[in-house]
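In structure tokens, the next block holds one chain alone, the form predicted on its own.
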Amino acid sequence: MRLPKFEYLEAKNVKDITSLLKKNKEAVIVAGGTDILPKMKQRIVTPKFVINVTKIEDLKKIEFGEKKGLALGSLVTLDAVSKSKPVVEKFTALAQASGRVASSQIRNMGTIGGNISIESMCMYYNQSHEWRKGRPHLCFKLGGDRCFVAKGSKECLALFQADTPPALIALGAKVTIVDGTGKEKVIDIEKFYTQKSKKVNILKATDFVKQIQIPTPPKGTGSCYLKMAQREAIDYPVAGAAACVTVSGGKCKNARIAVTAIGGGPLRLKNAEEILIGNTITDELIEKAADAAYEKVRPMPHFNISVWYKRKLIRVLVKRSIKQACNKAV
């Protein structure tokens, strides 16, 4: 499959991105291109303008300070995130999540900003133009009037499967977004997602992600991200879970747990967190938190993987991620 025709534009700084997006309607930003270029070949997206942002060095920085925390430019590659010393040592879940995305070739190209901004997918939406031409109707995501994942559904049920968002939610990350006027706003990463499959995040056509910030975890904190996929490499998760736990004197002082590949966005499991906070960490307590996760999630089916199996899988992944996070917290 070939790319559709487009006009190539190049941004030299952050202000250029805002200006080019504002002047050129139907433009898309390309950094690593691991997501947008396949969609262009499939004619899912046919932009008139493509804005290359890879020359902006300010967005490729990883900065860390004990007081300021971690700051990741949106163009930092997933490979760089997974191998960064401060990320590995203090933000383990993010290093693990970044290191499990697809393959080493894609991690060398794909960016952290692109991974958190990835859209939901399904086998009816992510197909070639020729394949879709053979179907008499379009799905909700393509402007149609039905969902082929679940016939009779009144909304899109495409699945969100990115690896890094649950880790970032567990770590309490914030995202800096630049809007069409050049104004910046900082929001909790949880609020970045709509939980709607048709449009997963809040970004408008003229918005883009500039930076991700994560506060330095307090002493006695450990984090972990675990993922189940059908293959070791390339595959998106069938399910993924991240946990960040702060332990003092054997008791849980704080906990944040999030999962992915269960619906239209990453989901924070506050009911499971509440079971842990304020109590002495034991195997029985972790089991109760995992049971709470099982009760909370209502996952979408994943090809030939049943909802029942995915709920069981979430329970196992939440249990193991909490246990490993607690072990790192000691």
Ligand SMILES: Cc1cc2nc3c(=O)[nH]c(=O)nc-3n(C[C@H](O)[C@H](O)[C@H](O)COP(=O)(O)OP(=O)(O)OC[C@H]3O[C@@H](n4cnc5c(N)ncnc54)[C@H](O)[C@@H]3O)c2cc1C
Contents of the next structure:
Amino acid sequence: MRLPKFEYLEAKNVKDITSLLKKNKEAVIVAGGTDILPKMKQRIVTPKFVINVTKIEDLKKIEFGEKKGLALGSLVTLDAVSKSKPVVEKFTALAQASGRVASSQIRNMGTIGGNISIESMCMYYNQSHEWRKGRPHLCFKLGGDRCFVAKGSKECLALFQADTPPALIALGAKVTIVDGTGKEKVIDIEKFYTQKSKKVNILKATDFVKQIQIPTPPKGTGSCYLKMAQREAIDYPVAGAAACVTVSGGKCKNARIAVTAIGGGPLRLKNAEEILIGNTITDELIEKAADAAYEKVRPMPHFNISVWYKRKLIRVLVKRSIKQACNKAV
Amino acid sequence: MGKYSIIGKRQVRTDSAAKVTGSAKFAGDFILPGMLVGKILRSPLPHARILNIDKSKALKLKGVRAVATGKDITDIPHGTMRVDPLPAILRDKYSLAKEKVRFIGDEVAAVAATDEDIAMEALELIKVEYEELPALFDIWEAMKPDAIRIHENFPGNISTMTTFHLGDIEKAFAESDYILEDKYETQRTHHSYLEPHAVTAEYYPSGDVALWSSTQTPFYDKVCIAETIGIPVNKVRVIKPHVGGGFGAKGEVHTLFPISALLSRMSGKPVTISYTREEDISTTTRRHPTIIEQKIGVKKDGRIMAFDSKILADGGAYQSVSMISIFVMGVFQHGPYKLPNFRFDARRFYTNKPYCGAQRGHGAIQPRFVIESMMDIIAENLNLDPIEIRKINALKAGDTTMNNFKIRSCGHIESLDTASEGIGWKKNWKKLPHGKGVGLACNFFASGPGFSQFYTNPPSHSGVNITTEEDGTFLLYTGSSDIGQGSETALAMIAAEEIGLSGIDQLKVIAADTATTPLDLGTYGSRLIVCAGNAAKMAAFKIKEELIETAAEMLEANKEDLEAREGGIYVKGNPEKGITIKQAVKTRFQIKRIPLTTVGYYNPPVDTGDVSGFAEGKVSLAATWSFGCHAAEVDVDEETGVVKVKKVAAAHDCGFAINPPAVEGQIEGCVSMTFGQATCEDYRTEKGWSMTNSFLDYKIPTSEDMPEVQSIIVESIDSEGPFGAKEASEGANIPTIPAIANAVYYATGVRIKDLPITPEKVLRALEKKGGK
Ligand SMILES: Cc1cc2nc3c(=O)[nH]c(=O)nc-3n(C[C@H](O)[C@H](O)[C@H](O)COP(=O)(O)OP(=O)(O)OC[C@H]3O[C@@H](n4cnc5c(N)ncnc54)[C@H](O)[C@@H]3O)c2cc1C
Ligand code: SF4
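Counterpart to the form predicted on its own, namely the form predicted in complex with the named molecule:
And the full complex, kicking off with our chain again.
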């Protein structure tokens, strides 16, 4: 499969990105390109302009200070994130999530900014142009009147399956977005997502992600991301769960839990967090939190995996990620 | 010094340098002056009549040089089931649809254009009018009495049927102490070779056409291409360049071959066609999915009394080689265990889906999963050890099965012993902590089919010519197709050993070019090592004899007293007295002044080609038979159902390992292929739409999933194979799946009877067992 025709543009600095995006309608940013290029080959996106942002060295930095916390330029590769010393030590869930994306080749190219910005996916949509073209009916995502996954649904319910967002949510990350006027705004990563499959994030056509910041976790904090996929590499999660727990004197001071690959965005599970916070960590307590997660999630089925299984799986992944986070918290 | 100086030693393959440096050329790598790109328009409907095809708009597009439809080909369908007395209707597919399309992806028209993008655009400009017909998406719909016929000539939509009854199963079951009836299901799997189908064709003003094609069977392709485009067979030349795997899928004459030749003739330019991975997965062949009901009767001590086997297979839209697929699903049940009574009833149905054909371990994988699972259930219920029950029933060398298979060598017992030892059976079986388990299973496979499904009277099954140069180096011409398995290296080793050369660098293999190499039936049925190997050995022997004759004159010795080894010809027992082979060649040329080329050939033993008992399932079928045993260790996460295969100890009886690392590589490749088919691979369609069209969605395992493989070579020294060799590329594909299924059972107490063994199935079974 070949790429469709497009005009190639290059941004030399952050300002360039904004002006290029503003000047050229129907432009896309290509960071690692591991997500957007296959989609272009499949003609899922056929942009007129492609903006290469990878020449901007400023956005490839990992900075860490105890006080300032962690700052990741949006172009830092997933491989670099997963191997960075401060990330491995203090933001373990993020290192684990970055290290489990796709395969080493894709992690060498793929960026953290690209990872949080990917769209939802579906077996009835993420196929070649030839495949989609021949279908007798169109689904919502293609402007049609139905959903093949959830018969009877009134909207698209495609799955958001990125690995790092639940880890970033659990770690309380913030995202710096530069808008079309060049203004920067910093928002909670949770607010970055719409929970709508049709368009999973709030980015406007002229916005781009500059940086991701995470505050240094307080002492006694541990975090963990666990993923189950149908194979060890080159596979999106069937489900993924991240937990970040702060423990003091055996008691849970704070907890944040989030899951991915259940719907139109990464989902924070406050009801499970509440069960932990303020209580002494025991196996029974963790089981209860996992039960709460099980009750809360109403996952979309995968093509070949049932809702029944996914809920069970989320329960196990939440339980195990809390346990491992607690183990690291001491 | 051992008995041999070349074979049995670890030899670097002749294609290694080309492959590791990236210089190896595959069918899609040829760039010829003025070459066009071909693309195929495919049916978007699962079942429809073609009313009209309007190609006028496409032809007007700048850059389009030819548009072909079913009207541009002859009325001879292609297909490899061609031998007399098979009925002509078994060839049921046209390269380009003539009246009907039968699955989504069926070939309707083809375009050649100066550029891929233009060709794609042109496809969209071809207007096809269809009359949609009811479509049948599963065998239950297909077998309904009022179902539409997908092919007019096949009532009930039964594309293939095999039934036979040997012995007396009613009596045998009556005499059995224990009877087990069980039901299993297997899924569709794709071969997932690295190189999708590809071809480059060049038609010449002389009316000849040459094709570089990714194929296992150039000599079959040649005939089908000639028939489809209506030219004499001798005008078609098929050259097989390097091929990136085939595993049975490329033993079929696929549409792109005749189409590329046709487009080249229509445009007057060379044409190249490479399938996308999506096209490849969704429109070529796949393994047959089956539903198998099996009844096995045994005596108290585990001795098998009878099998009663019923198989339903979903064949998809066309025949492919299903005559063989379905037949061998039955007859392959005659080993590795003695089977005194056997009833077999198998039906394959047409459905409006991508069609199924041969895949590595052809026809053996499905029933073997069933039998080896049931052997363990029976053993447990009779309180027997799984190894003992497999030994007490074992065939042995010298046996002839009740349907006439001649067992010339048999490494079954040794395979069982070495594989089980490799997995630590004694200390691990039923002794590992809950969630962990080991299990094993055996295999049995043909090595060298006795007859061709294609040629009624092939000159021989494999021909090899050897000739020599003035400098004392040799050329070996073989029609056989190395598609990545390393057979060219093995043939070079066999010939070099037989001639008495000091290394394979003194012998060059020229292979698989229908214009210059002698006919070979192709790469399928695990035939190359036995068939082409024997032919190479014979040609080598003959040329050695010629040279020894010359040497005898030079040395003034008796021919009988001379031997050739390590590049020289010596008087036996007197290494001082001898000449080099190079000298012998030179002198031979000087004295005789006639070309020195010898012809070797191989035909399987006459009884193996006797198909008179076909209807009763009594056919000797193969030159010889391979055996083996795999033992697997698994780790099951009982909360998620995830099965991790930790290790497979894989013993394979290849008769004699000509090139041991190649045999080990085949064993590892087999495990990697079938542990994926055991645990995650599942080709899916929905209402005829191919869903799993990429390697993201069709889950072949990655290197990170791969278990440790202990390759164990068992050598039974076969009397028919060259230097005792038998096949090593398919048999080892067969026992991994049941070995894993058995291991999962010992780890968890649950037995999954439909493939693949997914986490969800395991978890459901565990919950059911736990009473949840
Ligand atoms: C075979 C395969 C397997 C995969 N498996 C996984 C997996 O297991 N888990 C997973 O999470 N992902 C997976 N991916 C998706 C993808 O590779 C990763 O998400 C990767 O991190 C994307 O980053 P990138 O830099 O390559 O993004 P790109 O492809 O460059 O961009 C992705 C999208 O984000 C936009 N974008 C990129 N950077 C920015 C920015 N700074 N600001 C605003 N928008 C931006 C682009 O315009 C585009 O729409 C897989 C992809 C493939 C092809
Ligand atoms: S979830 Fe439904 S609407 Fe959305 S892409 Fe898939 S089939 Fe289409």
